[in-house]
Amino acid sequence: MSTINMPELRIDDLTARIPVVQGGMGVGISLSGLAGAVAKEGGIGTIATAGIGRLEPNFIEDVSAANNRALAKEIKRAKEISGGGLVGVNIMLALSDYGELILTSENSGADIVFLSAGLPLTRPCNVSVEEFQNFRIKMVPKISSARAAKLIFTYWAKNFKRIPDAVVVEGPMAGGHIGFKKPDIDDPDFSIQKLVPAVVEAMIPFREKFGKDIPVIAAGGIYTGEDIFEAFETMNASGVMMGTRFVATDECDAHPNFKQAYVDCKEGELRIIDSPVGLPGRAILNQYISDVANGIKKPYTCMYQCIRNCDIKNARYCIALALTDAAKGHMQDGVTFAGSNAWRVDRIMAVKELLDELKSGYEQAVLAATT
């Protein structure tokens, strides 16, 4: 049992005993089961909203209504599981109904909303500036550069008379859709070791102007307790976000076949793919990905343009359908998003065991640095 505690993660008036945010993973990978378990152990659990309405029986008839109804149910269940722990929601700004999902998160008791896949430069559903200023839920954008952070914070300060409550800096080693151009993914200049300190520095004037701390959370490639120590010690991060490691847990909401794909994955089996939404993505190689790469089109019917910038006309496959099929355990009929360290996963464990392992690794790193 660790005797050297990790520092707490404070986001405005919220405090997580463990500075670990479980990343939101869609479609159907991180729902209330995983998010609630992480929150119960003192971290921040996150529900992914992408495709969440597929859990509802009338999804095809009214996709947006199904998404928001399912989200409200998942938030309620996660809070019940957590016993009062911190539950977040990840909302891609590229989603056609992102504004409604933010309001549902606010009204359903979620603690934090992580805004990803875009620059949040509009108020959700055109609520008034005063209403937006008084939102109970904490607003945390996910960005990939200091430039983006400055743009968002400057815009919010000028137009909303408030700033986000924290910021997540996600580097190119993350799984799923990646906010970098392909040539930049392996470029050392875009590593989180360089990106995070730059964002920390960019936040200084906003901290001073608004008189509040702005936690910077490092994401993308964080795998061990030693990595968490590095994020604090050398990057000046206030917390970390981790997705890949939480897939291989008992409480993860994905099908057991999905989790096993991580355990079976070899280092050379991770691929950067072209997604129909216009972003590169990192996934585990399978026949489906090979077929698409070779120009084979996978038939689908678009029921609802869930991602506004999806190239429906020319897309060779539907990424939402492919992700859903994988989450349901149909591994050769879908896409399995994964981070760059997925090949290191060797077993499935409970969330508590994983967090204890991270605490132990952090303690070892602290002791090594002080001896």
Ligand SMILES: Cc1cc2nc3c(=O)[nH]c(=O)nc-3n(C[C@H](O)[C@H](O)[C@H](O)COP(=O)(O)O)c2cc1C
Given for the second form:
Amino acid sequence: MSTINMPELRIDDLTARIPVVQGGMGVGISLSGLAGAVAKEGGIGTIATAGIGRLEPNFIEDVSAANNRALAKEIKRAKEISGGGLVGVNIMLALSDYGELILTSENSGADIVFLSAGLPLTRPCNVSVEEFQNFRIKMVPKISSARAAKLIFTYWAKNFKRIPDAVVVEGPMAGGHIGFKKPDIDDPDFSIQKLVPAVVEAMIPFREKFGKDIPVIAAGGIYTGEDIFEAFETMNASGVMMGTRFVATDECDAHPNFKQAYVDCKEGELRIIDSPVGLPGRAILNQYISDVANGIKKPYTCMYQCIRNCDIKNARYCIALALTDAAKGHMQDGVTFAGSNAWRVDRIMAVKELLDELKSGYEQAVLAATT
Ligand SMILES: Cc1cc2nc3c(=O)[nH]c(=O)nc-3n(C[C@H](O)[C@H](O)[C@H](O)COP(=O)(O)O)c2cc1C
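Having seen the form predicted alone, please provide the structure of the form predicted in complex with the named molecule.
Up next: the whole complex, starting with the chain shown before.
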């Protein structure tokens, strides 16, 4: 039992007992099961919206309607599982229906929306500046540079008369799509150790002008309680976002084969791939990604341009389909996104056990630093 507690994470008027945010993971990796379990234990659970409509039987008839229907159901279920805990929603800016998904999140009882894969410089359609100012849901962009953070906050302050409620800084060690050019991924100048303090500093004028705290949440490559301590102590973060570790949990919504791929993955088996959405992504090496890298086209029919900037004409594969197939357990027929630490996963555990391990690692790091 830990006696030294991690600090709480406050986002505007919300408080998470544990400063750990489970990052949204599509397609179908973090839904209500995982998000609800993390929220129940005092962290912030996040439902990923990418491809969420695939849960609905008549998905193909009207993809956007299916996405929004499925999201409302998943939020309701996660809130029920959480017993009053904090449930977030991850919406990629690149999704064709991102505005509608924000409105569904606001209207269905989610607490926070994490906006990723782009600069959120527009309001959801049909929402006035005044309504947007008074949104109940907390708005949190996920960015990869202090420049992007400054740009978003300046734009919101000027055009929306409000600023986001917190910011996630995701570094290049993260799983999923990553917001860096390939040559920058291993450059120490782009590490979270450099990026997070720069964003904390960039937030000072906004904190002073708006008279509110702007928590900065570090993401990408955080694996242990000791890492969480480092994020607080040396990066000045107020919280952490973790994805990879939550994949290897009983409650994760992916097929057991997906979780087992993490357990089986060895050091040196992670690859940076070119995703048709125009960003690099990190995934576990398999036949599928070798084939694509060797120029083999994977047949697909695009039913709906789910990602606005997807290069459908020239894409060698459909990323949404490849991620869905992996999430369903067809490990050689899809793409298994994973963070740079996935090879360290050696077993699958309950969310509670994982969080207890993180708390105890944090406590040991505090003791080691103070004795
Ligand atoms: C399997 C997987 C899928 C992901 N999908 C998304 C996504 O749909 N949207 C998003 O913003 N981030 C996505 N991410 C990134 C996570 O939300 C989180 O920021 C990241 O995993 C943190 O780094 P870590 O994996 O090293 O802990 C994904 C990550 C993984 C591992």
